[in-house]
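Presented as structure tokens, the chain that follows is alone, the form predicted on its own.
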Amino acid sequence: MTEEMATREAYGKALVELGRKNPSIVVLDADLSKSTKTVLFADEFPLRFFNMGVAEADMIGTAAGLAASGFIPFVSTFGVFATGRVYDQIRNSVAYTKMNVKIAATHTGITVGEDGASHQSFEDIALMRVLPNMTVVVPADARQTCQAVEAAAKHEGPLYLRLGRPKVPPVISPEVPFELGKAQLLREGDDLVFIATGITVGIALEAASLMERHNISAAVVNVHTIKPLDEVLLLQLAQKTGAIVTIEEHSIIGGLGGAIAELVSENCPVPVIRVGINDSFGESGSPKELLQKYGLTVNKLISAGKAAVEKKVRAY
């Protein structure tokens, strides 16, 4: 895949391919299949697709029942509905019981755009990450989304897959292997490491390249699996570089930044600066305008990188 494509679009296409190979795959949606792109699966496999209507809690319970019957259900709706509205059902019917349910949420983060604060989910990673037995995956581009969907189907147990609305450019080379729980070192560096997830991986790669103008060698890591973290690689990089900047299209509370801060504070204390949504709701606007306003930009990341290196210098 060399063209720009939304991860939700790649998800819909990947489901169809998966459905052709595995008759146990079933898909549930909450009256948003055209937006989540599960309509592609519905068109080809109408008997394995269930439109549950605007009844998300019922959808999660039904998915748990299908999983208990030996099927592999993929459940889809917008991020705010897929996590917050149905949290009790996910907690008790899926996570607690270790049901083999895949929750694939589209329209997450600030790039939901014009739909505004009510539909921009900044807390979904935190909600899913805190649940025992839950795996949390945030692919960086369309190709990685296809890999994540296939891996999710093979994975036994609850899994949350976070997807986006707008088209995104390809950022991960086809040669880079994908494995759940294994972060991807995309760029070597000695002075600093940018740890990114989802659409922010491209921002991190651009920022790292520009850091060379400031005589700072920055590594870049794509953490596509936020739970479980690749603790071995992340701690190696923390020890090697001595400074970390995280970036995510999510609240800095409880998401990737929180997970990294928890990890290194207990095992390898180094300066950590978190770039993301700073404890606020969003607003209506184009994705580009909102990314700029809320600081998910190359320039913001460069400033954070320089500050992290300065913190490291002062510490020593």
The other form holds:
Amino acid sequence: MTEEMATREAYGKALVELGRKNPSIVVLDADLSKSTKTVLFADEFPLRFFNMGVAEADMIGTAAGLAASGFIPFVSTFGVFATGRVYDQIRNSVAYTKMNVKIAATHTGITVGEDGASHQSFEDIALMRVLPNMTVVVPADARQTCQAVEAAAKHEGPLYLRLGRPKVPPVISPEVPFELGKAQLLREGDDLVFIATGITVGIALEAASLMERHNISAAVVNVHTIKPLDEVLLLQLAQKTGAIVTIEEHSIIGGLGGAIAELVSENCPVPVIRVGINDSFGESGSPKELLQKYGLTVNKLISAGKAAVEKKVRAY
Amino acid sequence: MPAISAAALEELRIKARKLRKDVVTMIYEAGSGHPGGSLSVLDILIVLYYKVMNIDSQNYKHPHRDRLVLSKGHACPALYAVLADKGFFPSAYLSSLRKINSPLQGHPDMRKTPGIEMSTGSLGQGLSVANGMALAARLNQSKYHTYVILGDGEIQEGQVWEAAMTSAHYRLDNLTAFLDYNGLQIDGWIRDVKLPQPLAGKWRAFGWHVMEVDGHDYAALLEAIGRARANKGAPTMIIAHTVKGKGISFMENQLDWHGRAPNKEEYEKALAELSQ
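Now show the form predicted in complex with the partner chain, given that the preceding structure was the form predicted on its own.
Then the entire complex follows, led off by the chain already shown.
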């Protein structure tokens, strides 16, 4: 996995591997299997694949019933349909019941691109994070997606896996261990920490390296598990650096930035600047253009980093 | 299902009077709850739990047990009364209904109450879950049967019809649904709130094997379940014509008794009727 690959592609392949090892894995999709890549599983395991048609609420409920009977269902559709559209089904039939259902949503965030605002979910992390019993995982690249799929199957209980549409470069080196709930410190730094998740990890690494020119030593941490948060490591970094910038392909309300702000304000109050979608819907465009327009760029992160360090100075 | 003897029928009737008392007592002691729908669905539960379902209260997680999903979760006092009587949990639990720290929640919680197969309460979700259980039986080559009980107001939820298409598409003949057709919902007569007719026709059009029975007639319910179990290639819907508040004269067909508890005087009157 040294080449660019979409996390949804990696998901589809990982599911097939998982299916070969574990006969309890079943997969449900809502008429988007070619896009979510669950078609790969469907081709190899037709009896363990259920196409529910364009009926997401029914899909979640059916998965709950399969889980209640000992299977491990992975359900897939686009992020908007996998979360907000079926929020009550997930709340009552999956989270409240602690069902062993894995909700793997592809096509999340602004990089959905040309389909526009109706298909771009900026609130899915927030919606899933607020649910008791739910684990929320956002892999940064293809390799991490495979690790996350493996871990999701081993984890007992509901889990939301947030995946993306476009190809992304590998950003996490193979020797970095992956464990649910354990954030990955990818770069040490003393003055500032960039806290990133998903495709923004690469942006954060690049920004941190450029910060050196401004004499700012920036750490980078990949929070692939947004719930439960790795509170120990994140608070250590907050303490050590005294300034935080979060970046996510999601609303700045309620997602990674919201989670970090909640954590540090109670335990280690340091300036937090949240970079993400600023309380708006998206629009059509290429993923690259949209990342630019909505401020998910290296330059935006560098400015935010400088501003966070400046706030820290003023605060002390 | 074998034909039921007169003596066995009489036993069920005696059981029903006892369980109706339990239901009314629970709701009276809780000070809130849903007596109307609990009393309309009770006879269906009695037939299932005492004459049909393969379950063992001492081994209630057995993988090959029959399943029941009470999709109209607000009728749970009826199910709790049956489960307690069958020994799934101590009868002493019944007086804790809806109270703090109770294993008997206002709507069913599978993680708190032995014998509850699915947490319900948010209407419209149970048929999908039952489909999942029926699909699991097929994958596991298990012979268990899944039963699900829907409310007649509940089928106004769109998810029910998504699920109805799924049951038919997968030809789930190991699933039997009941519609507790008591004709009333919170805001009034169902036909005034949102016309359900053609009711049987809708389910038939969705590919279901449909029967209509008197939901308080044990022999008729047993016969219908027998025919449902024998039917192959399609799921069965048994439309059970019921009476909301059944068994207590002043509650029968009265909208007011959807979701309120009796006061002391009403409670005593109800018990007196059930003791006759």
